[in-house]
Partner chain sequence: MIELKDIYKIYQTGDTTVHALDGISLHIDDGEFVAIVGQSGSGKSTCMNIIGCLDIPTSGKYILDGVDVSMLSDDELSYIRKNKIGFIFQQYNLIQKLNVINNVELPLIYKRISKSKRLEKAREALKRVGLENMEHRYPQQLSGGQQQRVSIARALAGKPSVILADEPTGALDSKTGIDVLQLIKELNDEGNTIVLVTHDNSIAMQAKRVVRLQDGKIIEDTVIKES
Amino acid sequence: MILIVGLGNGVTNKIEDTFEEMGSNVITAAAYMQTSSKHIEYDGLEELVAQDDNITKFSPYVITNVNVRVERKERTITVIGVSSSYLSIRNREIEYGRNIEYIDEKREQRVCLIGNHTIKKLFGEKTPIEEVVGKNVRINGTLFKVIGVLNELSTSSFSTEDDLFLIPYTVAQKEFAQKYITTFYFSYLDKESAKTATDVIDKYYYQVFKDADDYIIVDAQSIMDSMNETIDTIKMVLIAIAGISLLVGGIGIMNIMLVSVTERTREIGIRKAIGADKRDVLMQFIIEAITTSGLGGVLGILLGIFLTNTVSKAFEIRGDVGIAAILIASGISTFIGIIFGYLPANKAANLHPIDALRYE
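Put the chain from that sequence into structure form on its own, the form predicted alone.
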């Protein structure tokens, strides 16, 4: 049970950390199809954000796969067109160089930001980031200047958040011939603002499209909450399954105590003959059962903490057992000792002294 709770908390922490890295207060709004009469305009969203205090920033998101060439090396890279607000919305920082600025968007400057893993793909594994800023790359034959390198989030080569290539959204629209922007990212103040901000954006999109099936709005916080609820449900099911092993363990304790009572029948008879009453014998065997289960519980807790830490390090998650889980586990161990120790203890307490002394 300690291991299940610890790893369950570790997975929950990992999900929360991932959302924090990508921006947990983010709303994604995407339109499926836009026409000349039904489409989202940048100026309209700018006015919406200015009027609503719950929404802090927004950024277009124009994405496509293109061929990027550096000298003689060419790779197919996912290029994303964004605004100057994108990095703060997604909780990203510049490690070296500068961010895309408002003037870059308006003048349609051919500049780009790249992630650490993209540097390795285009410039080589050992290229320092300081040497990358200022260099030129070609996107479908057009020269772009690298103006900044994003901070690294993960050392894993599979991290998509470090394999980024960002350019101004106005340039992306022009280069990729995308008349309308289909996806926008929004950020809101805090958790309390999430629903209000989502409703405001949904109302605006509905006014444009007149049909809720033409677009989708997703709040990162609601996704995180749903995932946590799912993990908690799975965790409770696993704990319930683990509870069966506790039941089996309790039956084992009861059998051991019954054997102990049988083997110590003569001892019980002597105790009762010299003045021990039923309550004394009952408490003796209940305490023995509690001690047995308690010792097993302590060993189980220590083993559970050790395994939680070991597995957490192996999978790079923050496994957290918590005091509550330890107290509950200790309480269950003691409870099992009392419940399953009572029957053998009661049998011992009800032995007649003469019958017990005649035993063997």
The other form holds:
Amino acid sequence: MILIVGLGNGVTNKIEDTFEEMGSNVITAAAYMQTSSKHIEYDGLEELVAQDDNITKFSPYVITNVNVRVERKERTITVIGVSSSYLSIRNREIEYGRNIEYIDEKREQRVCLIGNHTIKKLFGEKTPIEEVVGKNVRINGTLFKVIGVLNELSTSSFSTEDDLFLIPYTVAQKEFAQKYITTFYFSYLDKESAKTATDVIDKYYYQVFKDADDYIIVDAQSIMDSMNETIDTIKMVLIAIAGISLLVGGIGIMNIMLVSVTERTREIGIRKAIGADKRDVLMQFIIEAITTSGLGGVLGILLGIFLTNTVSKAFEIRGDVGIAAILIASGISTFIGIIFGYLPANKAANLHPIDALRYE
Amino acid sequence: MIELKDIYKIYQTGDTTVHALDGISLHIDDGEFVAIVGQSGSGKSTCMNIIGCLDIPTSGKYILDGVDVSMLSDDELSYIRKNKIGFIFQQYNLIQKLNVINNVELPLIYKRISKSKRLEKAREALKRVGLENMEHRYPQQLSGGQQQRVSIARALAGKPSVILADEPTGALDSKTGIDVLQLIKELNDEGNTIVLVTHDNSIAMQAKRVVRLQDGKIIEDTVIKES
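Having seen the form predicted alone, could you now give me the structure of the form predicted in complex with its partner chain?
Zooming out: every chain and molecule, the one shown earlier first.
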């Protein structure tokens, strides 16, 4: 039961982390096919965002994987063309240097931001980030100047968010010969405005394309909500399973207590014959029940925590047992122990000592 | 002092009624050594159960040390047992998972006597039966005679008014039986009231007074030896 709840929390945490990394307050809009008559213009979106209070910022997203060269090292790296707003939309920061600015976009400056991991790949493991800023890199054959280093997200070592270059979208369009921008990122004011913002963007896109199949608009928040809903359902099922196992365990405890009372009827008879009264016999069995089920409970909790941690490590999720699960599980097991310890003990305590003594 | 007045114990099984005790009157003074003898079915066990407050009579009066105990509740009988009665059983009836000293101190626990006093009294009782160096053994590590001595120590520990011995030598070989009987005799010499129940005449003859039961009635009550 402890294990199940712990792992359930772990999976939820993992998914939340992943979304956190993606930037949860983000709407993504992507157009599949753009023609000269039907396409999204940067200026048009700029106007839309300026007019609507729900949408705060937007950025193009022109992504490619290209060869990047530094001195003799060459690697294939993700290069994304963005605007100056991109970092704040994605909750990213500059660790050193400066961001891409409006002027870089307008003048199509060949400048780039570099991810922490990329530095290690291209410049070597121990290169200080300060040294990288100002260096030139050759992206797809063209020289770019590094102007800033992105902060490290580091939640997992293989994150693509730490291994990339960001360049002005205008430069990206030109370098990678993309006439139209396929994808845009939007940020919105707060959770409440997510729906309206999505609708506004959708309406704009529909006006352009006149066909909802030509584009897709995704709101990260709504995905996360439905994900959470699914996870909650899974959790409920898991808890139900845990509950059933608790019930089965309870029946087990009940049987053990019943058997032990039956087996020890003679002992009860002896104890009563030498002066134990009902209360003495009852107390003895209840204390035994509490220690039996309590000890089992403690062992179960320890085992549960241990397994949760082990499995969490193996699957790289943040398992979290939670005090509520511990309290409920141990509470119920002790409760069952006491109840089913009490009932047969009460029966035994009421036995006539001579009957109990004769019991074989 | 034990005073049984016109005690009946009637069992009803289906249509048949069995008079296990059929009007028994018996007076046992403090310090007596009484053997209750009889064939099986004579009512001697029922008689002992009633004297031992393990059972209550269907009718009649049982006065123990001036208290009428014939109609007491279960818990009240427990109270009488722990304060007035010490049992010695044929099968010793020791608790197997407790060691010797814990077995002996058990009645004292129920009398709510403090731990240190309990141990002192239990050790004293063990010493009396000659098992002072076996405190930490468990019953199954002891011989039958030793186990019976432990059970005697347990009966002694609470300083009861009367010690009831139900076939105390029944499970022992004759040599050990004689030793145990000798111990019981000594306890009587020290002033303990002993009621011994047996089917064996030769054992009964060791007592100072013999009460013979047959079909729930006393058919003989003889003083063998003045105390």
